[in-house]
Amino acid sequence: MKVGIIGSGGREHAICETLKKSNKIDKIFCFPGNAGTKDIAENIDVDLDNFEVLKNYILEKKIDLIVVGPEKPLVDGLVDYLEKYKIKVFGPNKIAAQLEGSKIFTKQICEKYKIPTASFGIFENKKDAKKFLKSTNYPTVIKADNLASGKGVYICNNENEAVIAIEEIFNGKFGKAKNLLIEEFLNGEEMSFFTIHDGITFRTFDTAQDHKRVLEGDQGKNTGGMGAYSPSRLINEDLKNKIINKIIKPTLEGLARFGSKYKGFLYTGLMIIKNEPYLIEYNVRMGDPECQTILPKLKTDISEIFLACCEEELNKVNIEWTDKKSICIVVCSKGYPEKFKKNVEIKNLSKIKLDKDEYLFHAGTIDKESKVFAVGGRVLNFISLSENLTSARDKVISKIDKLNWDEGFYRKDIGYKVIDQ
């Protein structure tokens, strides 16, 4: 079987590596991939906004299955487009992808189906949003309605910070903004809860805790994710049942009213307060870096899972996991999430020798003349599985130290709430 992966990040490299383990896979294509995927797949340099070119290549190469990694092609309707040409695609359609594409769409489903979430207001212009601030309690949360690569969320401690957030969003920092949300600040602990869906059935797909803030101690600006560990320290059977019954099932019911079934990964971002879940956001794909943290624990052939989802037969697949703990630390370009240099060579990658249960997934990298260059903010993902997270983190940090990349930085405290306290 031939499989194509859409995307170029650490998530897509992790999916490639997991697919490679399957004896059912003859060839993997990556559109466009990165310096890491080129060793296990054929990287195809293609404009992901040009659906026709992509479709023609898929048909020409007789690719049996397409897995869409990032959110933008899903929100833009790539699944709907490819399915018109009888191409099997793993990922949600355009309507379902609005769960991530529009935070307001999701909030309206929450309102209608009484899904626990932060109270919120929707604002169409700066004037009304700033006026609302006069009666706001702090801290408060301000969100861009549209896609923002995980960075369009501001936690504001005072009115001045809130005004800056409103200005940046409406001035187009994350693309054209028709609306923004101002939300109640929920004081709890975040958790990422994953499910996988075939349109009829869904299964849980492990949990993780992501560290989004750029600085240690969860300080500083929001990023796409500085690291994660799995499973979440918060998960228990009672909480899992609450998440499924109070949040996921009502959401699927809401989508059905729009005539849409959900197929693909669903990332439910939660705030847990006294063992009660509150929905923060949905992502309509695997998280990044949670995907890199979770997939190495999967024992079941992932190609079987993807195909079962495309054929509405997920109920026939038994998804099995290792009991080991997993941690991922992201090495970023200096300056991220603000300005950073691009096309910086990473020289010591050949010195990194991976032992069993250790992984290195590329994210913002390219290969030029057999050299690897950093071109993104998040560059490399180091992962280790172990019986405990302390050991896993120590192993990851020793590998990053061997890399000794002067132009990068990372957080040494990933998992600190469960390891160090």
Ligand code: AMP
Given for the second form:
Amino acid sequence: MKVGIIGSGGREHAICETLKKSNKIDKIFCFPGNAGTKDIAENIDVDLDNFEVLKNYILEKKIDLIVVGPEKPLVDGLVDYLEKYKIKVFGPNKIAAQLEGSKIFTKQICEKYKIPTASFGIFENKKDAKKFLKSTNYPTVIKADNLASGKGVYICNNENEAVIAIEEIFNGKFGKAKNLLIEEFLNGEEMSFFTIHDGITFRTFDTAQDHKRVLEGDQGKNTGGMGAYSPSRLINEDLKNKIINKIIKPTLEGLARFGSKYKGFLYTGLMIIKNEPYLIEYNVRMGDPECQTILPKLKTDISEIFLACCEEELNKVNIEWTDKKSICIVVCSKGYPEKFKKNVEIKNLSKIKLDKDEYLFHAGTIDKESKVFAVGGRVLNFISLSENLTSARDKVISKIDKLNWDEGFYRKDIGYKVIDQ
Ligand code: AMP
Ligand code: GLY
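Please give the other form, namely the form predicted in complex with the ligand, since only the form predicted alone has been shown so far.
Below is the whole assembly, all chains and molecules, this chain first.
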């Protein structure tokens, strides 16, 4: 079977590597991939906004299955487009992708189905938003209503900070913003809960805890994710059932009213307060770096799972996991999530020797004449699986030390709530 992966991040490299373990896979294509996927797949440099060129390539190369990694092509309707040409695609359609594409769409479903979430207001202009600030409590949360790679969210401690957030969002810092949301601040612990769906049934797909802030101790600006561990320390059977019954099932019902099923990964971002789940946001894809953390634990052939989802036969597949704990630390370019240098060579990659249960997934890297250059904010993901998180993290850090990359930085405290307390 030939499989094509859409995307170029650590998540997509992890999906490639997991597919490679399957004996059913003859060839993997990555659109466009990175310097890491290049070693296991054929990287195809296409413009992901040009669906027609992409479709022509898929048909010409007779690719049997397409897996869409990132949110943007999903929100733009790539799945609907490829399915018109009878191409098998793993990922949600354009309507379902609104769960991530529009926070307001999701909040409306939450309201209708009484899904636990932060109370909120929607504002269409600076004046109304600023007026509302006079009556709000702090901290308060202000969010752009468009895709912003996890960066369009401000936790504001006072009115001054809130005014800056409103100005920046409406001035287009995260792209054109028609609306923003002002939301109640939920004070709990976050958890990423994953499910995989075939349109009829769904299965849980493990949990993780991501560290979104750039600095140790979960301080500083929000990023796409600085590292994660899996499973989350918070998960238990009772909580799992609450998440499914109070949040996921009603959401699927809401989507059905909009005329859509859900196929693909669903990432439910939660705040857990006293073993009660509150929805923060949905993402219509795997998390990054949660995907890199979770997939190495999967024992079942992932190509069978993807195919079953495309054929509405997920009920026939048993998804199995190793019991080991997993940790992922992301090495970023200095300056991220603000300005950082691009095209910086990463020299010591050949010195990294991976042992069993260790993985290195590239994210923002490209290959030029057999040298690897950093081109993104998040550059490399180091993962280790172990009986406990302490030894997993020690192993990861010793690998990153070997890399000794001057232009990068990483958080040494990933998983600290489990490991260091
Ligand atoms: P989002 O892009 O909506 O996931 O938000 C990014 C991050 O901001 C989340 O992962 C949380 O850390 C934080 N956040 C978002 N909404 C809230 C909220 N209502 N209360 C507290 N923290 C929040
Ligand atoms: N790790 C956060 C995200 O993938 O959105």
